[in-house]
Partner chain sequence: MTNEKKTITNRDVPAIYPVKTKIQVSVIFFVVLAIYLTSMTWTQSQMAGGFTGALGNMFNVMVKFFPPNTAVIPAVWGPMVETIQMAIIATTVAAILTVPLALLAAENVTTNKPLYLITRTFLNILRTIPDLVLAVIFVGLFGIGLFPGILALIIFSLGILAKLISETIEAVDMNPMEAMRASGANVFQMIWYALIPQVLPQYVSLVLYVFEINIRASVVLGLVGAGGIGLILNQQLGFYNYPNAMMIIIIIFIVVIAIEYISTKIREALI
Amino acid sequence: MEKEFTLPPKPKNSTFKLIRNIVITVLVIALYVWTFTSIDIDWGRAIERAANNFQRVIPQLFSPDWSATGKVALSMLETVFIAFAGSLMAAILAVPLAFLAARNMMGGVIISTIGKWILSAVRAFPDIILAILFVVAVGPNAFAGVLAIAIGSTGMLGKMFAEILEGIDMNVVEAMEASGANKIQILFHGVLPQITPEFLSYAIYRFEVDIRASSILGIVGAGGIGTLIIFASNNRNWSEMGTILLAIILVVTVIDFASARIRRKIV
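Structure for the chain I just gave, only that chain, in the form predicted together with the partner chain, please.
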């Protein structure tokens, strides 16, 4: 007898799912209604200003002021220095914190949870807010920027490092423990060889991110090319702004490219 082929029955949508979907839809719509009805944008003024300023800003932006090249290059170098010093400090600071936060290292869920909380608390501060605090603390100079980058990056790097540590092959560690190795030996011969390439890779990646971050720190007085951005915008010197933009795009692209090459080689 020939068997009749039928499609399997369609899965029934449970009432729970239906209600959940309706609730989500209503919430999203409510969010949008609230947002668009209460936000107060002065369209008339924005359009009027744009009409007045367009000719003054846009063409200037695309005709960079080459006489400012030296000044811009020097500031950009300072930005790179800030990012470099900051991310190196962060890479070193993040290691002990990561060991604290990784569940399989220091033992104890409590320590690991505390470590994770510290790291996420640090990550919640935008870099520029940290920069504001450090500018007040150590004065308006590039070193405030270094400190802001260092603290800001420690949060993210510590989290990444901790995840790498939690993912290592623990068999090696157990084998070494069983054959009588002490803690230091386990650390140097069992743990470090497994994590070093990935640690380095993340630290270099963070340097890429920090180049972008440190280029704006000068807006609150923490050194680097951001200082020139604020001067240029206050003086309405848009052709110098064009030069600055060009410098940022160039340096960030080159460093992204170099960093990607190095990271591919390491891992």
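Given the form predicted together with the partner chain, corresponding form predicted on its own:
Single chain only below; no partners, no other molecules.
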């Protein structure tokens, strides 16, 4: 006699999940509606003004001022150097903080928790805020941008490096300890070979991010092409702005492509 096939019973909480999802969706929609309706603005006039600005600005953006190519290229080169120097400093500073935050390296919860708190505190400040602080401290120059990128990237790289350290194969470390290896030997022969490829990969990826970040730091006086952006914006020179945007797009695209190739070979 063939056994009758029956569908498994539906979970008892499926109705509750459906109601919960509907309520959350309705609340989100209501929040959006309330947000836009509570703004005291003449939407018709605002849309008309935006349309007029687009009609005036967009054609000039797509007609770059090629006479500004020289100064744009120099500023873009300065931006790349700011990002490179800041990323290099961040990669160096992040290594000891990562070891401090990695629980399996410090051997205690308290020390690793302190390390994680330090990294969280460093990550709390946006690059633009750090740039303003360093412009006040060292003056409006590229060095302020390098310091802002370095400190801002240290927190994120330290967090990534700590996660890599916590994921290494500790059997290698324990085997070396059992064979009588000292701490230095374990570090150079048991830990570093496991973490170096991923450390380099994350550092290169962070350099990609810092290229974008350093492009706007000049707006607050921290050097780079951001200085030209603010000047072109204040002077309503949208053709020069188009040249600047084109330079940023080209440089970011080339660096993204090159770094992706390098990271694939490393990892």
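Residue numbers count along the first chain shown, from 1. Heads up, when I say rigid core I mean the largest set of C-alphas that superpose within 1.5 Å between the two forms. Just so it is clear, the structure is predicted and the values come from calculations on it, not from any experiment.
Engineer: Classify Thr253 as shifted (yes) or not shifted (no) between these two forms, where shifted means its C-alpha moves by 2 Å or more with the rigid core superposed.
Structural biologist: After core superposition, the C-alpha of Thr253 moves less than 2 Å between these two forms.
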